[in-house]
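We begin with a single chain expressed as structure tokens, specifically the form predicted on its own.
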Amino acid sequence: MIARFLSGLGRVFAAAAIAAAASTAFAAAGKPLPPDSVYQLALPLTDQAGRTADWRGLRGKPRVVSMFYTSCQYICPLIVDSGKAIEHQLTAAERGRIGIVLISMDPARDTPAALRKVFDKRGLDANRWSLASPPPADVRSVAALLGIRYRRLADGEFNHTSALVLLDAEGRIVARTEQVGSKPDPAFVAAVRKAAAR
């Protein structure tokens, strides 16, 4: 009887192992991106550590995304404040399931060193935050995808939309707010929590 039990247990483990292997193989093969995913755009990003990778590597985790530039003295620091304020509204477990990505609209000046300077000055957590620059030719494309308007001024500054966009794990836009600063938009925080729970 014990032998039959152990034999049955072995079959259960074998079936579980086969299922796990099939699941891993499926994940490795990768599902097609949804048609409305922003990750349909191939976009190399170079982050504050000088690493360059296509942003499709961000797939798999919800992300709060915005655009900024490091020399901005007014609105962009508030965008960073917004991300930090949203973090503070989340539990540790929720924070672990969310990423925050700020994409430069001024890649000519936002070198990895410039990005790193802001990253360190603001005390951002490398487990969640990434500040990154796209190639100059791609700035307008990514801004259009995120619904962020910008215009370069004669003095080198920018007029731009101040918005936070929440992407689900597949890169679909699921929420957006233009409320920036240390008091986060409650509806947006609720959407982030909901995304983190999935």
The other form holds:
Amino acid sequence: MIARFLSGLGRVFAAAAIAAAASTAFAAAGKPLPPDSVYQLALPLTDQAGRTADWRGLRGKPRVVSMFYTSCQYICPLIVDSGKAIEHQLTAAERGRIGIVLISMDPARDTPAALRKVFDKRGLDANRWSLASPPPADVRSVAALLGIRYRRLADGEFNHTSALVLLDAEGRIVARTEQVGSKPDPAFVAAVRKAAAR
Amino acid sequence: MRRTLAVALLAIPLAGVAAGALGSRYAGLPGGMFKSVLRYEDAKDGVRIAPFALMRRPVTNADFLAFVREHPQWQRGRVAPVFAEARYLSHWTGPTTLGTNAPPDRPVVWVSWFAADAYCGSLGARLPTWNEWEYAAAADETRRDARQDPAWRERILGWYSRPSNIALPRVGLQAPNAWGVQDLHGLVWEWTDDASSLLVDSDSRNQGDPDNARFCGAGALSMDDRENYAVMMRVAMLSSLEGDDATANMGFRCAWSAPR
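Structure of the form predicted in complex with the partner chain, please, following the form predicted on its own?
Below is the entire complex, every chain and molecule, led by the chain shown above.
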């Protein structure tokens, strides 16, 4: 009897949880996510200001997304450079319609304070940029969605591929480049401008 | 050691799974220092593998059917295409029916990394890492590391030369290896948790080229044991797949970490 009551209660909670999850998914734009959106993955991100929110909140605006980690000496500064170089190619109005999100593959060390340090040092604009860490167990999933490969090395560094991914306002991947650095990939910039024009 | 581990693993609190099921479905492996076929520049003396438990057999169609019934969002036709390509479970006759091409006791194939990860997650388990998988698969029936035996290598390679259009045998037909694990070779390819960490560049000319800075840090992995073709083929296969890919021969099994 008690068991049946408890299992019934569990079902109610489960239903409530599903309803809550569904309402989150629907809330952002008032319509369901397209099936081919990367935001199909529930992913809490904690940013440089210490705010934690599901990345579905990024819906509504095209985003340039990549993965990095703050203690990286070599390629990762180039990833920030890439974002800046792309911004540089945009008009002020276009810049206002694009967001740039760098997701850490090293959440254990990339605390809000560590993210903040890079954010400030590189003089990033909080209106457009976000540096954020997922929960450790979700890093593989987000990397797989974005097609980024990485391996943690014995010394705590990471061996990883570098890519910039352009998501449309609904989280669909519309362009991608593996050319990082201060000289942006012209085809990728063109795709960003096109996304920003809408 | 193995007995201690098995007892320790039985003590893991299991959500919705009887503890005995863990003991019979999984084998306990003690771990230790292990020399992978991959040359890790950062771990030249080998990698340390923590004690873990590994499913004795690959996940079957029947197992996976129970999972998609419980979790409809992983049914064919319902799953978000970012998590599984169009061929996902395409050999089943329907979203919740197996049919003649997918007998219940055959290993499930045509599953994406995301789906395999979700299945293991639903058990409170996880996919094994590549190092764990390779370590478990180094054993033959009597030796924990049979990799230097040319006869053992030949046996494994014999499987790879078999045409892949023949129906898969059922799981558990092969004798358990020294750890009590079956079918690591000779049945299906298997997903690992870190399949996407196997940075084996298809074109080694790209290494160190600053114009194509694909790899940060140490560059692509290379093989330390070029004679171990069978394992190299595994690595090449895993490194060529994306998380939503599904193939006719790619299945999986799950693992548990021993409690610390």
